[in-house]
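The form predicted alone is given below as one chain in structure tokens.
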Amino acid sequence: MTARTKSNADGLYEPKPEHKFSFGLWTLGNRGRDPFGDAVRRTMPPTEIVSVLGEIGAWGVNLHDNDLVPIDASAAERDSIVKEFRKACQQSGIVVPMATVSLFFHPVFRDGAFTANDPEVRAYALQKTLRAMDLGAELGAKIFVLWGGREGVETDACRRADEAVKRLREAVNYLCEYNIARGYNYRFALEAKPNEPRGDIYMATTGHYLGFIPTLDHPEMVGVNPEVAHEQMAGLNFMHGVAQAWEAGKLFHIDLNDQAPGRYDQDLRFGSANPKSAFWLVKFLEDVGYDGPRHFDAHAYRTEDYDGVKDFARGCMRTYLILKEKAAHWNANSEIQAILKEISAATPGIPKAGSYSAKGSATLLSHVFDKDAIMKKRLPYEMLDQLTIDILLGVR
């Protein structure tokens, strides 16, 4: 029996509810609509939706107010929905971990929500959040996802770009009152993304949400939604923003797909452009303890039918279990744990340099550093990255 055989029998990339995998009803929802083509797929229920979800081994189903009710539906309609969702739900043993808001597909949004130049528009983008909150409530969410996807500009001359700061923090502060007001216990997660749909998106990276946090009524209640994709897109190392989000206590909610730099915003099966970056990412999220849901936000090709939409769902979730145990046999590798060692080797006598005090600092001043010997200490990042290589190719 070969190893991956054995693997494969032992169910050591089948998923289970303890990875809290989730995924939104618009990823197995996508009907393959692009800005050149219409659908290539049928609409597929909610209720349908989590059936597949149950079928396949997920554990959640995260969703926008309007993936779920219509935007113009009665309260009768509504409820009806509600509950038969919250019934298919119980029955495929999935759960709605996170609840989210459309600020962007209805036109009345054409320029923004929040921060909008129209004071009616943001009044109704208010008013349309916390129905969405209202909806999250009744079907158990404890995270609220916030992407401002039409808070932007093609021109600046439009308004003053501080002035759309104000607005957006006055939202986010009403959210947060409303959030205590009502006793849901929301943790709210902002997503950030550099363009698209608009030219430029005000709050374009995962480092600008992490500033504007402080600024807060309740800096406390608001935390941060990274993806993949999105910070791709602006070139940047996705993991870095993560680390960062993560040490600053703010990771609640992440979202995993993939993305092929300088493309537009993809969404394609996680690790199936980047699989080295993935694994740093997955290493990352492992290593660290994060518990929070591990939410692919991302869709089939657009060949596909829906039995391509399942291959699409379960690939997710198997690269991630797979890259999980790559991370593992990385940290038990004792050739890349030495070299960490090496290099991370203090020379006897060197002064402390970490909390400051008279005293250490004084020594610090007198010490005198030989430059040259320093110099002499292997760096050998060549090896330990070629070690990370083989060990992904599995020949370690």
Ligand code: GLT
Contents of the next structure:
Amino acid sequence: MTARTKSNADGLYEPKPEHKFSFGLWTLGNRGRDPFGDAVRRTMPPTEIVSVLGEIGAWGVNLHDNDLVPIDASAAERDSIVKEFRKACQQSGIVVPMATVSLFFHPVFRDGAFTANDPEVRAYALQKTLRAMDLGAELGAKIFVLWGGREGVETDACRRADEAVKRLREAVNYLCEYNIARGYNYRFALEAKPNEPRGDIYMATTGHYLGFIPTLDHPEMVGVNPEVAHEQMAGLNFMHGVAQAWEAGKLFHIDLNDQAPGRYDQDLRFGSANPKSAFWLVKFLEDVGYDGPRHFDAHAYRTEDYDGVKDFARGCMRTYLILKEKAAHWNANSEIQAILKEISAATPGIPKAGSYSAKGSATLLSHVFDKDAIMKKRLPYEMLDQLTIDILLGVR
Ligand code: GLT
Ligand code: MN
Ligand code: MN
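Cool, the form predicted alone is there; where's the form predicted together with the ligand?
And the full complex, kicking off with our chain again.
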């Protein structure tokens, strides 16, 4: 029995609109080009991608300006493309939750976009982004992602890195003002990546952006769009970055995919390389009640035809739903709950840490801690982790 027929039979892992599963036009439409080889799949028009998304039970479609409208299209061409696309979305019951701008594909951005040394490139990047914001707003998008894939260097001889930060700040401030002036109500989501396509990208991790956002004129309008593979390329624990963004009220969007360590940017099917990390991530998102889009920024293996692309897309959603069920199972497991209770239980009579007070600090300073007694408390994390593995491998 294939994965597909099983999901249809039991209905348990069937995607529904309430799951908010979305895909970029560039994900299903990926033709399998890589730096060493040409396309293996034909170009699938955006209207067809939307109909496939409807067929497989997705909720939303995201797009760059030029995924839909060619970069040199006339105003009339643009309008007719947009009209046709809206119709296709309505027919398939697909919404457009997020829009973005390509500031990386055209060779004009070879030295970056908002951080490029040539002021004309910076101005063009801004103009292109304003137009992409107009486009997204017309399609109903409420989130605008900015991925600065070309904002970086091969050699630091070309500009001072703090100058790049200043230029980026100036650009994002400009976009926020335009957002207000036009009444678009976008929430901007900044997406980090350590490298590829540049040797080094300035905003390397979600943490870099979390440090940058409070320096903006409208920090409340700007959050992050962490991507699994991008943090893993930097060797980081993705869920930890997501948790910090969430805790700061900055998790505006998320890019789900997978990545093997030490490789090029793979954009693998969600959960296919590190199912255990994917489990902690899904558990986190579900536990805290993240209610934004679950966007799969991934693409099918280069070996696939368009049936394989559907298998890929269904697989992303199915794995998410399986892990969501496993997370509920984990939370309901009494052995796990007993251990969780035990490992954070407080010994009666100890002074509380909490927030500072003069009296509290005096009590704390005079208290004698019994380190040997503390050391006798068990921390059965091996057991806790094995219970997790048992659940993930389906034996518990
Ligand atoms: C590009 C990149 C992604 C970004 C997209 C948004 S485009 O495919 O690899 O990580 O999210 O610009
Ligand atoms: Mn991404
Ligand atoms: Mn990626």
